[in-house]
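Below, in structure tokens: the form predicted alone, a single chain.
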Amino acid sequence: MALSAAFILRQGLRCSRVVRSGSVFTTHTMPSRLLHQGDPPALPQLPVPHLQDTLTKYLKTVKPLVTEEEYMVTEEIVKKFGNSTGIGAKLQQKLEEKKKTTDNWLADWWINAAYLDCRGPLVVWSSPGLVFPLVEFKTLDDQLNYAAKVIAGTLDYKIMVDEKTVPVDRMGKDILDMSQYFKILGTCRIPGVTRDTIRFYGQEPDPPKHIVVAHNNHFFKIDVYGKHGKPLNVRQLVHQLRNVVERSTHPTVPVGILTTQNRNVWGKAYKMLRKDKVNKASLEEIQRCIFLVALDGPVVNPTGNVMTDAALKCVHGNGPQGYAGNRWYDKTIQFIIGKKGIVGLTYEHTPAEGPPIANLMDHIMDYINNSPKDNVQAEHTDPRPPAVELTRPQRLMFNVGQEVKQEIEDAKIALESLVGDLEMTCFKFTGFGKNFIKSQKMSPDSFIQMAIQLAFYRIHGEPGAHYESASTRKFVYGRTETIRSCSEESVAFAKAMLNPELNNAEKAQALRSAIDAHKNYAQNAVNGLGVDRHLLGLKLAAIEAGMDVPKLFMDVGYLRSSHMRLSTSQVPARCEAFMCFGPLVPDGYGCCYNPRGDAVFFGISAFNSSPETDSATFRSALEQSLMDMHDVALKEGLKSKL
């Protein structure tokens, strides 16, 4: 029996998209030469879990999430899986047999169910946004200048790239793999009729040197480098830059928005378009580019919280009656620069997590805070000095004929669909950060994550399945795994806050359980130890076998276990930026957050069409969650002192 893109988007392509929770990334000047993608393997190789161990995880993890009945059923299921004449014996002996002849015995199989073979839309499903930290612009000559800046810092960070010496992140003392470092920048998803492909073009023998600005809905190539390799500097990318806008006054056919499509309808359009040589060349551009730059104009339909329309930019644009066809969705990396002061990226996941994204933020967020401040300044201090014999920026063209344009309509009309559809809310939580959090022996991110269980329960007076990404980079090759957040403890400590009827010391000491449990799980989740990517692994190698998935994944244990009404990720940064994404299921939320000292940054996201959730009511819950949690340890704490 397959399982339908839906069930493998659910289980896969959500689940992977941002970064290691928990534990703060640091980072070290000695060279990753050993450590990008290429090079043989320098770190150990991704464990294959003892079948029982993980059933044993498995089972406890889903307990809170069933009846009594309804888990009854799924034990005598596992079970008969785990048993030693099992199905289940005999698909791990597979998993064994796969990690001798691999580097990563997931790896293969995780880019194609995780990723390229999903077929849901990039937008909203998929590629998350990052917020830079707010500015201003007054002029266009601000935002030009601004958007120069953001281009000389990331072709400043690609020479650390090129030279094989971006700083090594470590977990501890463990060296993390770096391979996904040297993926970000001249890299392209590929859209295909029933799976995509992705391309590395920076890792081909002739590297792109060109990036791609688009200004209402038109695409222009510019030359970065000039003779003799040298980059431009800022003002020379001004003045490329104003040429791109000189020379697009006014709006022309979206083509950027068939990237929001349906992967299957985007496969067969672009099949369609690549028939005519000059949409065919076009094409191959943008693909090829190093980066694309959106230019965009003021916010479209403003909420009244520019964190929340920031967001909503970075997310979908606003849809076609704001910029989604300034847009190639199936770039790695898109900056989105907005004429009042709204910057930041979307990402599309394929190739990479959230460390180097937003290692690159923060690369070009000294750069900028380290550039002169104005323009006339700039002219005399600019950092680098100007390359010579500078390219006219070059238009792309596209030739769209009649069918091209009712995809473009259909794809209006599809992307109008779910930009009505997801709502947002975004906000800076003053009440305090990380600082009192350690200062109480807890662990920061474990605390969020339990104020994100009680804010859930507080609403819907039940647990959800609550997802939050661990990265597994301690191993070659390795990407992430699921920590399952909801656990016995954290619904114990939930009733626990929420019953009027106990003492300080007893919601105190539920609370610390409750952390203490998340932080055993993500413990092993980043030792490859976790439940979800094994039991995937087990499920694939039946699939490629030829075997009928196995009954375990039918069961409504797994099903539910699975739904993540709550898809999580902490993403640390040094400066004021957070990032966001839409809910994993229809009826679940979004929440990411970055902590820092006094305040945290959070992006939460819920449907429209879901009469359940609502980003609103879950921003109120969670800041009440947060403070009433304050309480309990401020209180607690100081009682043990005395």
Second form
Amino acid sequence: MALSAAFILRQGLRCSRVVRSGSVFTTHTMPSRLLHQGDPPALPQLPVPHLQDTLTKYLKTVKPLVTEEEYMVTEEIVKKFGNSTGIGAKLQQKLEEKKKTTDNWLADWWINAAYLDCRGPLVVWSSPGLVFPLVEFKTLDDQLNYAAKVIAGTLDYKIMVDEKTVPVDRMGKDILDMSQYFKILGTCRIPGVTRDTIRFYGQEPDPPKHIVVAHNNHFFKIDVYGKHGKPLNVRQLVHQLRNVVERSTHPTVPVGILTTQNRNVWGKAYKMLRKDKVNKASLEEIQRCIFLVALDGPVVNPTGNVMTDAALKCVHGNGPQGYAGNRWYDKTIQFIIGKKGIVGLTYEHTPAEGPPIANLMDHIMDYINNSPKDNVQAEHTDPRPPAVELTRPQRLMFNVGQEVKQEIEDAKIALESLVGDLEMTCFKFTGFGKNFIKSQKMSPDSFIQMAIQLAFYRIHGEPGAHYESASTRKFVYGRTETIRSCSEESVAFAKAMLNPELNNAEKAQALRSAIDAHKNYAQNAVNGLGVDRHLLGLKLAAIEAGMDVPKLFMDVGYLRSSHMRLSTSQVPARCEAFMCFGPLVPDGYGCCYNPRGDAVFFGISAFNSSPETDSATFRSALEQSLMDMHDVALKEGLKSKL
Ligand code: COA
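The structure above corresponds to the form predicted alone; please give the structure of the form predicted in complex with coenzyme A (COA) next.
Time for the whole complex; same chain goes first.
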């Protein structure tokens, strides 16, 4: 996802290892049996693109974002960097050597540079929210019943994970790397003072068998497997959840809010907190759990738009005045079940992109839609005890001294300002969806991306550097590449659309050419032939070798083209859900979408502190752009049929 990309471009490289199971191993030595079910053909390695190819593509992406004079300077710097005896050639050789000795030359660098070395807060800046289809709860029973079904649905999904039978994803005829699917349950990021680590407890010899439930800032451990290792059923889970709620009627000190802090600050506080034996044990139970479930109260400060309210709750929990203390943001999967019916999750991004998370949600929704509706009724009227004797949920205690209390107060202040700054507008665009775009023989994703470019141009009168995530899971341990969606063609298209002097045919021509340019870049990106990961590798190779960071990375062309004012991502889901996240830069927008047959769900974000950006204005410009493009395509299509 776009979230950490700007940060990594500023980052250095210090170490390239990931902690697992108390031992240290590199990401590229992950057991290959975790890749797929059965015995599939081995996936190819992520390529190291040819240096000249990358530099040519790079210059093309810089051009629309700089002046002619600036472009000439960038061109000169790139020429020097890329000549056969230049620094680029030496660094390129290092990447090619690394490729020979690793399964994926980028994997270990990436996990550190994109995540574990980033010291900003996870909240807003890194962890996305995923809003589930909207539901309404009238009573506590409704809420607990739904929470129990979410838990049961996840445990049902986990059977496929444990048995390694998760259906293999495909892109066209290519099978995709599945390793991310095996890393999202039982995983936790552990704060460090200068770098975090990540632990995959689910892959340890004695994997966790419990979840943690948060309510009123209290944390409880619930064992979710009964006799013979069978998962608890919905009725048993409701019983356990009710026990938690009854034992936590008043809010307690919000220790969880510490996980919203800047990572260095949290890293220090964590060390302090862990000194106490009771705290240490509680921390370990939270970190080890399969996943966390936060039972929240109603939305604080509702906006009047329930989709936006849900998104904000998933992204930041309504801050210190709301439920941010009722979270553990280091945990990979954290479900949120609100009192009135907002349901979703927030996830820590280090181990996976959105698609495996959306896939888990789709499974949960199928599970819920196919399960009987009367569990709560049964719980009330059935006098029999639950089927197996249940272990009472264990309260996880924290001893909070003066120093930690102060850290909590500091965390509240820092979060309050972040929460106050983020604004979002989420909506279902109902004008049309993928079906219409396909009927016009255009790529739906490229069409939406060009609508985003047009919306930006419409508001700002200039193009915005634009990040879209492309999956590189065709390759072993592949993660993402950036699609630089802003191109000379996208700018020409935006200008054409806004020019009343041009006729429909000219606009349609500009639209097709912008879409083709985007699709072409996207295809290169999914084939590991984009610009950004290669440049990152060259930069990190220089840093690792103790060399100066090449001038190319300090040049205005580089800085401007990587100041991603648009951070965007397609996360499709089978159900009416959408993902959302904060912008990547202070004067930017976040925009995540789930394109469906006849509609598109959008989650848009911006910062209040930027006088230039506003998510509601962006929504209007985006809807207008989509409809204008629709009309241009439709008119042109009709004309060609005459
Ligand atoms: N005419 C008709 N149909 C077309 C078309 C055309 N010209 N071009 C594409 N289509 C069809 C495709 O065949 C596809 O059909 P399907 O729905 O039957 O599969 C559909 O339209 C969608 O294709 P398109 O919109 O072009 O792209 P995509 O869905 O393949 O998405 C990416 C493109 C880049 C988003 C995708 O490859 C990717 O990498 N996704 C992962 C992103 C990610 O990781 N996000 C999470 C970050 S946290």
